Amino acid sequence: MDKIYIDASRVFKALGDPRRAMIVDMLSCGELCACKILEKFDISQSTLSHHMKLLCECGLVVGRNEGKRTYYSHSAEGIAKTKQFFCDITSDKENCICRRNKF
């Protein structure tokens, strides 16, 4: 199976807990300290650093360190990428699946 596929899916399954879309869609305003996102929800620091974990090596978001703050912001790279898979697949291209010989 291609890789593509793969990266991309770690992404959408990412996306597919309501809480780390709304994580996304805050970050969507800028940066925001781990604490700030953590107010916004009825759950545990080690509950918030799972979902940002996950964010973060699925490439949605990326995270720095200040102290003994964490701060997060969406990683445009990882948005484009998957901006880009999304319409490639939903696009008809010479080089289509469909096309292939074999999956």
Given for the second form:
Number of protein chains: 2
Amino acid sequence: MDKIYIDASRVFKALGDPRRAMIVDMLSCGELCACKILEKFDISQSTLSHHMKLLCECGLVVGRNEGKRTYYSHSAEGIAKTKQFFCDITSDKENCICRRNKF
Amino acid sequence: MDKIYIDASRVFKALGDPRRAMIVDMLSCGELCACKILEKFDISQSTLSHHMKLLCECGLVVGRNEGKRTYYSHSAEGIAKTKQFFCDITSDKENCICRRNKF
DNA sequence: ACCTCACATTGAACTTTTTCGATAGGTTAA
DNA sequence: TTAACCTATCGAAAAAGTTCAATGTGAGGT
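Could the form predicted together with the DNA be given as well, to go with the form predicted alone?
After this comes the whole thing, all chains and molecules, with the earlier chain placed first.
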């Protein structure tokens, strides 16, 4: 299995949870600290921390520490890469010019 | 939890498996019958059938029966919807004009 | 120094997903 | 009508993901 599929799948897996997809949407309005995000969900603090970790590890979100708070925001690079990958695997390739595989 | 996140997350969850992401990529060269897809993976036939079912159920892929074979191909509508959703939740919204939520 | 606050980590229970072998259903070929 | 072929479904086992309470960590405030 090509590493490129595994890396991209990690991002999609992260977005595969409705709460995490909603968190990414929330961050489109700008960075938010964890406590603000937590207010919007009926989950424990440790659960949110786990979700944020996954979003950061897949490269879609970045965290920034300021004092005792952590602010999260979109990672423009991670988002661009994911968008590109999605377009790559979903756009029709004439004459079967598959860049990743030869089928 | 808004239904729109749940529906979109189902697609991302489907793409969250590297094999399924690879299958979607394979289909960008045009429709393929299940047996051709199966050749490319070291998995059982029933496992592939399960993967294809998930890809179809989330709306990203469509199946077509012809004789004893089943041909799978991209669903242009499902792909367009998913792309739109991804753009919605990842594009910066000035002045916090969040369409889905008010944060 | 001590306490509180914000967040991360750990460990365990629970749920979901993945996978395969076995089997069923429908199609084509002999 | 058999038999072979292709795919879907079922049931069970294994793997992975989710969640929370408890605890750890590190920054500020008293």
